[in-house]
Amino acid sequence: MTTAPLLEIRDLRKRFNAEAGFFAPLGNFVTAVNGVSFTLNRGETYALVGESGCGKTTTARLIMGMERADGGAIIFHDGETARDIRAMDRRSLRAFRERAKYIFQDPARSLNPRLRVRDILLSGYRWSAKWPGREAALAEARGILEETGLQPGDLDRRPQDFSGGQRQRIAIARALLMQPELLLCDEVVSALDVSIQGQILNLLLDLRKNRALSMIFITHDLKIACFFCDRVGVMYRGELMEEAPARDLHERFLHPYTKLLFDSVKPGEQSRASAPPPRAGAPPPDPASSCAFLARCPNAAERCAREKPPLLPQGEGRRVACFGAGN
């Protein structure tokens, strides 16, 4: 792995309208993502972790174009050169998204019923400016189908034919045809039984390895995260809380929602991280004035009310947002 960056995330920002509807009213409004800022190099796996509902997906969105961001900027590097996806044209996303794949997390809905594996694989290829022909192009479908672990058989078989773990590896399969350099991966084991996640894993793992990819993971699961990737940032409630290499973020964690986050996922212990009641007495934070975590925080400081605790370096690769980090 280099530390040549691939993709620079310089605080971006997103928020919805809380109600939805052609004639809802505007101006009351649910923030999404809130100055998020990290860099994934080449050939680095950069996990997003955190609960539902806490930002990680619809960075991912932002990523590819699928939402507008309100601010900030998306650089993606190419070469010598570098250009926000933000400002992009058509013709220039649309390029950026053949080097760029995102793999959804329900492959049942990502994947559509009605066609044959080899339409799902083939349909967006052909539209592409590497198409190289239906034969050859069919050649590559049975390649990549083999080097995701099924049989160049599948291609005449349809998605309800398959397994959850099968149908994820042809949603794979469909992300590799292009050759990209950068796999978005979202919840992509989530939805499987453990055993089968750990096919997934390892086959993310070998084909990282072979294909030199850089891949954002986005998971709820801490552990999974650190096993898997070589950083992860910790979000809650659309801001980054912790940053570290994986490897050193599994053995101490600063952050406080860091440790809630490990803590819920301890055999024989129901989650807390889920629906933790908030502190007794504790005001709802203010996103632009107060730490996000104020509310649900065990060490909370009167500090913690008034400012905003910025994502600071601390040593070792490691970037947090607490007050009481260096204590």
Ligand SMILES: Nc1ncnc2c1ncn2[C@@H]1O[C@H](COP(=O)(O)OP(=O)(O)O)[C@@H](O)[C@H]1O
Second form
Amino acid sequence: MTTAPLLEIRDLRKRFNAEAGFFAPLGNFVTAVNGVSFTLNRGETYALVGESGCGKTTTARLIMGMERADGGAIIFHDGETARDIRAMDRRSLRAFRERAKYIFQDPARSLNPRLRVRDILLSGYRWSAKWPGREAALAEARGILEETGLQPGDLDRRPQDFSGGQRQRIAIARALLMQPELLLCDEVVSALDVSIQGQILNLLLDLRKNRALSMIFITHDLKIACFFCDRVGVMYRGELMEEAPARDLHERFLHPYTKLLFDSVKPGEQSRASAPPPRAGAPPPDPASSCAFLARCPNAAERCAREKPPLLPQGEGRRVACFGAGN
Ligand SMILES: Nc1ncnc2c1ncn2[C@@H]1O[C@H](COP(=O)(O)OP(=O)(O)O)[C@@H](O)[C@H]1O
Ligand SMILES: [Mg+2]
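Since the structure above is the form predicted on its own, I would like to see how the form predicted in complex with the named molecule looks, so please show that one next.
After this comes the whole thing, all chains and molecules, with the earlier chain placed first.
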């Protein structure tokens, strides 16, 4: 595999006003993404893993330009040029969105139930500079339905005629139609039965091989991430805790959160790990200058409440944000 970067995320930050609305008090913020940095190489599949609410979807939406970042950079490498998605004008962003496609969790909600599959597939394509004309586009759509395990005749059916797994295939077919080079898959198998999950993952494996796709694969399931991806980034409360090649991570976890996540998640199930009770009498630590994982860490030391552990290289290809790592 080459190691040419396709996407470089640098110190990405996003916070939301927790109480939306006109009378929302100022300064009540939820930090969704807090200084995330990683690189996706060309042809690679990178997993973003973590429990619900840790900022995975926000990271994907920031990359797609669907949400405005508060800070950081998202560099897209295109041949000789490298451009920050945050600085793109509308036209460039639209062109980028033809090359990077976002597929999200719930196929039932991402597909308009009133449209037929042909219109679902072609509606975005029609406004693109790549639009080849109706007949050619329909021929492409039939081919892509077959490639994703559906029938060409499915063009005339509507989403409710399909099972959950088949709907996810339609969403994948729609994403592939403009021949993107990057897919952002956000919990694409989470809503499906375990047996169907395997079928969709196999489909994605085939597509990845045949189409030389790069992927950011978002999941709360560390086991699926290790099985499906080349490298894994483990997120907790908007920060990366550990990053490693999937094979190495599966053998050895250096961050206590990675271990907790691995132990607590059964395939296809959300983590049930809960925080230990706070220590009596201890003042709450400042989240800006303490470890994000402090309250749940079984190995927390005094230093972890005073200082935020930076994400530092720890052996080949691995980065860990923990003062206790490597001891
Ligand atoms: N539009 C929004 N407005 C307010 N808070 C948001 C918004 N989107 C996400 N959040 C908050 O940001 C945090 C991260 O959310 P999200 O990125 O959806 O996490 P994940 O995809 O890992 O479950 C959560 O606390 C969530 O409630
Ligand atoms: Mg999400």
